[in-house]
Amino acid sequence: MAQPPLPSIRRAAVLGAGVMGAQLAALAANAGLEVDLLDLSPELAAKGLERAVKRGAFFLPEFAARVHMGSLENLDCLAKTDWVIEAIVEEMGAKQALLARLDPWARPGLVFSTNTSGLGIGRMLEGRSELLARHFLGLHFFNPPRQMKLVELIPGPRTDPQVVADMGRFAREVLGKRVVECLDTPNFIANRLGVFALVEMLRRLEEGFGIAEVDAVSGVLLGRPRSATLRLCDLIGLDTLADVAGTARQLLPESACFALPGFVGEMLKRGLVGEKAKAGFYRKGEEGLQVLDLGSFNYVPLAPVGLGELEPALRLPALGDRLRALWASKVRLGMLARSHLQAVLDYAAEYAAQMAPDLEAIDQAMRWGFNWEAGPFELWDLLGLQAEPAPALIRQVRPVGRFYPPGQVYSLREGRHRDQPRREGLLEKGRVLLEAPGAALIEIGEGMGVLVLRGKLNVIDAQTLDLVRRSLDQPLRGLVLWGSGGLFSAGADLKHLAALSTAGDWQGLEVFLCAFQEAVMALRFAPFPVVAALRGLTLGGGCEFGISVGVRVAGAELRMGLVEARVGLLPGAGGCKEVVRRCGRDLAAIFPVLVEGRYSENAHQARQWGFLAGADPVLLDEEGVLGRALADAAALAARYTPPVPASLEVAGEPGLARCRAWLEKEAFSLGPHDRVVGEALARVLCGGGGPPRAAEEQELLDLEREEFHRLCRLPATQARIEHMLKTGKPLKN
């Protein structure tokens, strides 16, 4: 059954211009929405707008003209609005006297929403209209709101179940972000039980455990963020932190489990809040990271923390098998993130109720909002439910032995499992037509096929470019080219290559190359419209199967570049090639983007270099970025006549003297290398050298390979080349 259309929501209006405020009005304005910001005045409301700007909240910094600045006294942009956001200070009087000034605003259609973390929608309501109530929910974004996926959406009591559905599926699919609803309690969900976590840590430092001895066993080994506690602590800001517990001691019943232990007031009191104070549980100081002493106060080398039997458990894959390994340990540090963990599994048992209407939301809410691998009903599936004592819904659940047996759910409104149906996505739901290793081609409907990248960084070997051949003979009506895994691909099986040059084998080099080339030009002159469903990496062979085809759908985030050069090389299946489709013989803009090795912040700066088309979308939605691609594909299909091969307009000697010329003016910051690389990149891109001429595909095709060819001998390369296999990181050489 089709969905309703979306609410019509074209232009925001946001009440505060802080750090959280300024930031939404940035997510809004690059999901290409008008807004007015306003705060006390213009200029605070311009202060706020220029702080996001450098805070990186927009995709691109033009994006910022769609931001207007305007007063709180004057709100007759309102008149005008569609979605008013209100994010001014957490508190519940000034929060009700805004309201109070929006209540003669408030009309069908106009959706008001609150952007607090933790106060009382409901009461925040009390003595306001009706229609401003039908129309009022929460909706809080975590911050930095354009990186963080997590939104809980809190009805209030007299909120239409329409503005809830209707602004659940705009928060999703025009904002990109994954919504969880939440009762109506303090803190909600996330950072009810998030904070939970991180006092009930910050209390065991008083037991005598040290502050990298906390870090060492609350982040992985637990399937949390390598940031674990107190790093964590650092990053949200002490400050912060305390508020947000101080909300929960103010109006939950359990307060004394978030009463702050008392270094954290001195801390406090002498400003050691975190990062944006460089200061906290840890500084970097002039010899390297330092860690804050409880007893002094002064700051000490951070010591490595020795886990003895537990330091295998680290590099387990599988979180069960940490959990397990972690549950068998009997030393110290493992006893006490056990015990950690299980005061946090019982607190989340013991007040599920109140936070949420099932159990599926809260281990949403806890994944995306505070990036733990499983919330707390999932690990209590890994471990088992028989701890005792236990809290009364681990009693009442025993008898099942799982929160998600197959196909079920435990619902917190009925207090019994219930069938939930399997979501099953579009990948599942297809037929496998051809596998290899690193890739498989999947049927989806009639005729429609996707070509899936897979395996560590979904990296293109010998076989996934076989199979690409393989796929373009089969009868299709149209192909998409996904990447697993949250990312496409970030590029050309690097170890087989530098076993290729370590071995002096050229002619396998030339046998390698020449299947990337026919691949990535079979790609594009395919007989059937080819879509490539573009997001997160996607660098080097990955960039040139998407640069290649027809169209792309992309996620926002996307990180897309021909990044050669930082291995010494240069795009050689293709890439150089498709540089000069796009860009003809105007290299000035992109030239140093291909010398540096550089990929693009977001989809809109790919969009600037050329990588992405003017008519390619861009999702901040990037769960539907598949499902567009698809449709997009099915929609060629129909009228879809293959491109011919055409003649590309080079640059010559004019452009190589050119090239030249920025080499020599950026020798300083450029390595010896890098100069090498960026003349081999300018003879292919300027076609060899000569007059300014049209060249065909295929001459600068055989250029790029006899470049690489002559860069993959040199012993430059090949050292950044294995400094990059063993460190993840260029070298500058």
The other form holds:
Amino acid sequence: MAQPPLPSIRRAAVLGAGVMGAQLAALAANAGLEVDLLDLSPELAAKGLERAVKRGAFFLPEFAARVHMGSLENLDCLAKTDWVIEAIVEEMGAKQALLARLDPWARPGLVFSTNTSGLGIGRMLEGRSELLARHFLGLHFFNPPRQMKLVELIPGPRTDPQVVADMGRFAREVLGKRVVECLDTPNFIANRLGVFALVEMLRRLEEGFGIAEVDAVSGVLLGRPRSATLRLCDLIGLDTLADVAGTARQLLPESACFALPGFVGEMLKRGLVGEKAKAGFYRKGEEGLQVLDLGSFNYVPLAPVGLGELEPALRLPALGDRLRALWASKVRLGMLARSHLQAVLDYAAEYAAQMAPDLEAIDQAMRWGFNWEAGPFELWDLLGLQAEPAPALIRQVRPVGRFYPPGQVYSLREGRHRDQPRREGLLEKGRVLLEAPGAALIEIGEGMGVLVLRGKLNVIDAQTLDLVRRSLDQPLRGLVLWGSGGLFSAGADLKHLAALSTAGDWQGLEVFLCAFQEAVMALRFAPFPVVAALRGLTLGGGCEFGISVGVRVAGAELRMGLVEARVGLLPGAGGCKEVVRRCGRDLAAIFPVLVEGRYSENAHQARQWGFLAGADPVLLDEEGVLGRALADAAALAARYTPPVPASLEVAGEPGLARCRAWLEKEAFSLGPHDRVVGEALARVLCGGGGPPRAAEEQELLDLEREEFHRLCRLPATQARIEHMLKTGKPLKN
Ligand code: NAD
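Since the structure above is the form predicted on its own, I would like to see how the form predicted in complex with ligand NAD looks, so please show that one next.
What follows is the entire complex, opening with the chain shown before.
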């Protein structure tokens, strides 16, 4: 069924330019919106913006030009805005006073949202007009909002359901967020449960457990990030944490659960609030990491914590196995982790119905907001529902045995299990036409194919190249290139290259290089449109696939680059040729990028380097990339003619001289082998020397192979490849 059009939100006004406001302005600007950013004065707004630029909140610093500074004294900009984001201090009085001033601006089509971390939406709206209340909701973004995927959506008591639906879609499809709907109760879901878990563990420090001990058992073992408990407190900031706990104490009947131990007050007094103060529970000292002594408030060297019989459990890949090992353990720290987790699960079960209309929302909020591997009810399922004494919800669900039996989920609203709608991805519905270990061709209907790269880092090996060529013989109308598992591809199969060069099998190397070039050229001149759907790592040979085809659709956080220099090589499958096709004789900007083997920090930077074309769409919604690429391929298919080979402008000897001058200038920072690789790159990019001239694509492909062979034979390149395979890091030699 066709979706109705998204609400047209082109201009936003962010009120409050503090930590969150300025970053939310950047988020909106990154999505292409024009933004007004207002604070108590335009100077404060400008300061906030400057901080956001420094923090890297914008994809490109130039995007800050989309943000216009102003003062909260003058709200005239609201006349032309589509979305007002309130992000001032977390004080009910201040927020209510501001809303009273917003009331006269309310009109159909203008949405208001608050970024409150947990104050009541309904209370905020007391005394406000029906018109404002119908267009008002909570949209709670997490810090840093560019990276954090979760947005909690909290409808107010009078919010128009259409506004709720529209803003949910807008947050998902335009801002690329994962949206969880919450009920209007203090601290919503993620902060209520997340801060409960942090405070629960903070209090264990008063029972004699050490800071490092608590962190050793409350991270990976429980399916949480390595920041565990106290490192996470340092990241969030103890002051912010104390504020959220304070809201909970004020507004929730179970306020005792959020009482902070005495040492927290002392730490706040001393300014030991965490990373932003460069000192919290931990501190980076000159001799390594130090930990706070809660008796003297001095820092002492961090000593490793032994987990004894629990140690091997940390390495078990499945969370269920780790938890089973934990439940079987009798060691002191094991008991600590168990009783902590049980307290968190009991709390979640006790208060679930207050937090969300839907139990899944709670699990999702913890996975997306706190990066837990599993939410509390998924954890209850993993552990069985046997705990005693058990909260009422557990006793109720026990007869069925789990919250998520196959195909079902327990509904808090209905008080029973209901069917879970099957969310089948585009690919699961398709038909596999061709298969190799590292790739498959899937037909998803109406003649559209998806070539999926898969396996470890989706590396491209000889069998994949063969599958690519065979795919182009299929009777398709269009083809999309796609990588499974959140990335496109880390590049060519380096292990294979290493084996060939160790064995001195230069004939084998030539076969592999030719196959790669042929596959890439076949994609470029395919009889039907080929669209590369790119997200995450798109490196080396993966990048060559991406830049060789006619159209790309990219996820905004794309890491794209021709990084071959890192392993002492150069792009040998049309990458150099494609760079020349884009940059011609003007290599000044791209040459350093290639010699240093850099990859983009985001899709917009990749566009500046020429890897994406001006018309290639960039989506904040990574989950929408494949669908958009398929739609674009289908649209092109109706009137497609393949391109003709390009005539390339190569810079010849003068270009070579310019590249060499750069290598000379940078000699101090480049390693000796960087200069060797740089010289080889320059030769290919400049067409081998001679006068500036026009060259055929094939000439540059031949040059790529020639220089690739030369580099492969050098011990310094072989050392780089070996080091990369062993450590995953480039060798500086
Ligand atoms: P902040 O203190 O950094 O910024 C608040 C801004 O509001 C300041 O620039 C200040 O000048 C302005 N301001 C202060 N008093 C004002 C008033 N009376 N009227 C108008 N403006 C005033 O706060 P923040 O961390 O950016 O938080 C903003 C909102 O976002 C709060 O509701 C907070 O709970 C929420 N939030 C914060 C985080 C976080 O990690 N910091 C995360 C999620 C949500």
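Note that the rigid core is defined as the largest set of C-alphas that superpose within 1.5 Å between two forms. Residue numbers count along the first chain shown, from 1. Given the structure is predicted, the values throughout are model-derived calculations rather than measurements.
Core-aligned CA deviation for Pro157 between these two forms: less than 2 Å. Core-aligned CA deviation for Tyr299 between these two forms: 2 Å or greater. After superposition on the rigid core, displacement of the C-alpha of Arg338 between these two forms amounts to 2 Å or more.
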